[in-house]
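The chain that follows stands alone, in the form predicted on its own, written as structure tokens.
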Amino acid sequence: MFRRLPDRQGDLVTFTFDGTPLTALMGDTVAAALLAAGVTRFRTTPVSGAERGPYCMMGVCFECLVSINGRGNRQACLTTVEEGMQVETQHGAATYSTEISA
């Protein structure tokens, strides 16, 4: 269903979504990227593990949520891809550690 406009042509990127290595347009959010590239689960929910994506592509539905570099409860569609990022599927809610590096 989600179609690149033929007219957007860039330089690419490169990252990976759980470990898969994939391109995108420099720009691009990583909910677009990921979508462009096939994706649409991007996480689970805590309570009864249902697949998840990208519903209001503008940050107020938190359909999205993703796990980057490491860090949990990233909203996809409001963050630009970067160069190298891991994008991982979030599965259920992220914690924290409540620990702090010296």
Partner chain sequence: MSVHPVSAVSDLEEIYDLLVVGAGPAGLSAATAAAECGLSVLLCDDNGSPGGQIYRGITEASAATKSRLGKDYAAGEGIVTRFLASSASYAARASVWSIAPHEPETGEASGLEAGVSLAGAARLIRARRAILATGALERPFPIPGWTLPGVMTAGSAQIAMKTAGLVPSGRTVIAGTGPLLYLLASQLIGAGASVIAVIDTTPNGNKRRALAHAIDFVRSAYGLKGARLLAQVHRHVRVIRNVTALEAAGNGGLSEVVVTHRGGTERLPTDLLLLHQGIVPNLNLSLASGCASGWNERQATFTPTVDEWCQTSMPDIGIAGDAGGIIGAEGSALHGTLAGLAAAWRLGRLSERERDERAAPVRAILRSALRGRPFIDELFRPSDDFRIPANPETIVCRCEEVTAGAIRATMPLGVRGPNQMKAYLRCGMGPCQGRLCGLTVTEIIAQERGVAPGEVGYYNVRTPIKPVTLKELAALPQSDSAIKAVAGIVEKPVSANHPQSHV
The other form holds:
Amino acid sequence: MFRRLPDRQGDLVTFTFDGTPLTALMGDTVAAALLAAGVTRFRTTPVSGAERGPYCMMGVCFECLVSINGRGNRQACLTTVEEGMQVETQHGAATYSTEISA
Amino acid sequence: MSVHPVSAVSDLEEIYDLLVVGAGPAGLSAATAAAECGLSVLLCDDNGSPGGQIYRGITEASAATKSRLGKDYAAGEGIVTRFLASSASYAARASVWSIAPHEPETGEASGLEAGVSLAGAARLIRARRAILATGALERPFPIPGWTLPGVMTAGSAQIAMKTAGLVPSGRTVIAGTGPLLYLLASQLIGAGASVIAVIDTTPNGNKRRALAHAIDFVRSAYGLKGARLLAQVHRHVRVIRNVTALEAAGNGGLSEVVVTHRGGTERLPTDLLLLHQGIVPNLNLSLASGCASGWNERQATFTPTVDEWCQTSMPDIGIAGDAGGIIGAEGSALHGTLAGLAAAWRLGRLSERERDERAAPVRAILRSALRGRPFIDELFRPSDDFRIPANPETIVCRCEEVTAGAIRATMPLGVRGPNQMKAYLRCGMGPCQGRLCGLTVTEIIAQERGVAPGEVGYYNVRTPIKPVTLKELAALPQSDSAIKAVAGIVEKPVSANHPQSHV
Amino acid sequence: MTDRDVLVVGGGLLGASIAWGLARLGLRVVVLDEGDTAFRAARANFGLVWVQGKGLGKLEYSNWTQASAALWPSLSDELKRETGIDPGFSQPGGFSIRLTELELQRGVDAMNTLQGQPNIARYPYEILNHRETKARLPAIGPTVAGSIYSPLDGHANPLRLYRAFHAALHKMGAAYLPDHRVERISHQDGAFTVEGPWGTMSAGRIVLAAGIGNTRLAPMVGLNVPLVPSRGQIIVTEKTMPFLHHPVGNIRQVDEGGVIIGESKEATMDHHRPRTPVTAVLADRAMRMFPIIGELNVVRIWAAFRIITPDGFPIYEQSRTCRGAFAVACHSGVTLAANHAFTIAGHIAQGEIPASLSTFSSERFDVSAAA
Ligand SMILES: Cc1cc2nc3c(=O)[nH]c(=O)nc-3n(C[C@H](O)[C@H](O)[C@H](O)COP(=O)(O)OP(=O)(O)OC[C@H]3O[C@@H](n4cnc5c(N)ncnc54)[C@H](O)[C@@H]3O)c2cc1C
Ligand SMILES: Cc1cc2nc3c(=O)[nH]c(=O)nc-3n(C[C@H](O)[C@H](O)[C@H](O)COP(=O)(O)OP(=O)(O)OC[C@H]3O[C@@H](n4cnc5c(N)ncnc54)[C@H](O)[C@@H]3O)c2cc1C
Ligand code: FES
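Next up, can you give the form predicted in complex with its partner chain of this protein, since the form predicted on its own came first?
Whole complex next, starting from this chain.
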């Protein structure tokens, strides 16, 4: 759905989405990196389970929510990708892995 | 001199003369003008680099990006450079989630208290005044299927291009109206996006009303630019006009756009639909801080009430740029300068005469910059069909999945405005805090009641207007009286237990 | 005289529940309410149906509260049946979590005194230490001292309850008139006439259920509703996975998934803006109780005013000088909703609040009576 312009270059960063390794350009937001990798479905809603993907890319719509390193409800369009980041589809309401609770 | 970068809340001072929120043309200009008058200024913006919407990513942009985005984009460099040379403090990636009158438990109240979050930590700072330069949002575009993955705003595609060099690659349809629609279309086409159609939803009737302002428009910079963009888009793609209905269809994701126009209904197999019907002020911070606003019929939105010196109804708060009503990038920068001068005057750094002298040339350019506005507002005012959904299935509140039909069906319970509707249906209660449904809900209620939207009003917006975690709030300073108010008793006085400041 | 029997002033939780109760009994009811931005505790409350700890100093209040909790299942069923709206009621038993040994001891002492009152209807409760609490609420934090549990406590979805009352009222054909703020009330020849910028309206009976507005209206018909300032602040988070299946006195996970936090009391009604030190204490204590919620984004914070009398107990009162005028005011309008819809509405329909409820008359606040 999106492709990277050829003049856009930079260092590569590796992250995973639902366990699959993907590469991004350093400085990409998680949302841009996923769109570049062809991912458009980021989450399902807590109300009806409908699928959603990013809508505004500027932090206002909260449609791009994903789980990042075990923390749910992260706005992918406002989060910069980091090496080794584990990104996952968010199913319904946010979940948190329990280790974080300490 | 150069700006003082702030990268953690612990680097923030206790108090500033002026807090500016937003690093678009308005906020940058306001901060620069105020700092140049000697005020201590903190500018907070939630992006990683200055520029706001129009100049997003400008400090990192390559020559190729600049040429792709055109002269207007490159013009941002001057504004950013001047700001970076000022004495202001600049907190990037810092969001301001509340602004309220400062209320000390003892001693005299004065100025404001703002909640700022940066790098996962929150902090309360004080400011004698604030200027809200929070810019604009794309107007909600509630059509059937607008929540499907694969439907995005045209502005979002521009952001992806500016910040990540991404361009749409599948079959792309751009739909809507507004002065930016053709700009975004031509930028995307210029970058090689595979746009198969532009669906122009501008209502025909607008032309007549707009004509009354046509002379001003032709004399303004917009006139020329607009005509050039239109021609460019027309040369490259099919433009569908006289549109009466638009729908995004697909199962779990977009597969086609269904458009009804004078020639009938067409189904266009589509991978990406980019919607845009103009922009409206980003109201949440000004409303949550108590600034009065009113319905602006020509822009079909609420706009904060501000005087010629950008002063709101709240004594210590000013508003500059698109946040106060859409005036465009050039207008926003000039407006920001006026707001900065006004702040310096109110804080005693400029006399009234100095203020007026410095403001006079700025006002003159602002007047000519705004000359084409009424024409644009009239010409591109989106039609009722696309603002006030008639189809009962159309989702209005995306977060809580509340449809237009549910809203209309609840009216007979005696609902007069959006706050009672929110209590009944949860519309506006989700994480976007009504940004994508507020205007629509108000306008549906107004239509059902047969009154003007101004009479219906808007949501009561609550803080925090930007995400802040419970953990961040829990780390803010406590006080004995607050502990007593919650726990009933104070077991260990705060002074011994909770450090009052972060340092 | 007219086609209406009763005017109910105020369409919040009390007004709506009593109006519905009256309409159910066949009375023709008109509800007069303020507009969209009015202060309405019905839209701002915490949603507990709470029994434990209530009634210290007035055992009748404990019994009254227990009676309402017992009636709640029928209220919930009837509203659901009539309107299709589920008020989200459940009664899984509730916990008061205590963070320190001193807090726990204070709670235990209060329960002992409460249940030691003669003639009180005793109800079961348990005092649980950290380990016992953890066994039932696995998400609690390591520093929680313990808790008090009572099986009678429950909760509801206060906004759906409020909508269900209005939907049921509408279905009964009762008139609900928003933007009809009552400025003045007069009483002549057995009829009450209410008046506002919108006009006037009369009926033979009137119920004042105007929340904090009652204090001003009551003397116009020979009633007295003294209230004291009390501000409560509430924090709501984004939706998260279900982790808390019981109501806790100050934290609940609502059925939609969000977490709602609030237990502050400030003796002021100065403004509606949240106070940040109070927000900080609320957040800090909530996180010590359930550390997992620290990561949640807060969606909104608000402050609201309680409708609370000087001794904290309800007022149900009829006018001696203007027969047919009633006033109702209480803090726990969700808990007591079933009593209001069924019992109080029944008494008002009969035209008399019985002697058994005279303990809730506001005469208890009369200076002369006290002297
Ligand atoms: C998506 C989009 C794309 C646009 N593209 C163009 C374009 O290409 N050309 C053009 O002429 N006009 C464009 N516009 C119009 C543009 O908004 C204005 O003309 C101009 O940018 C307005 O300047 P401003 O300074 O008022 O606000 P903005 O430039 O919008 O700047 C506001 C800034 O404040 C930040 N902010 C908002 N709230 C907070 C908060 N609470 N805490 C911290 N930071 C906050 C925002 O992230 C943003 O960086 C676009 C608008 C949108 C919405
Ligand atoms: C923070 C907080 C938490 C709470 N938590 C709980 C809880 O967990 N459990 C529980 O049981 N209870 C709780 N409550 C209490 C409960 O919300 C109230 O008891 C209940 O809402 C009171 O209902 P009311 O109808 O008297 O007042 P309101 O709901 O405030 O309604 C009063 C109505 O009267 C109208 N009105 C006022 N003046 C006039 C006038 N002159 N003319 C016409 N109309 C008028 C107002 O517009 C309003 O609609 C809580 C309250 C607060 C503030
Ligand atoms: S895409 Fe809208 S918030 Fe991220």
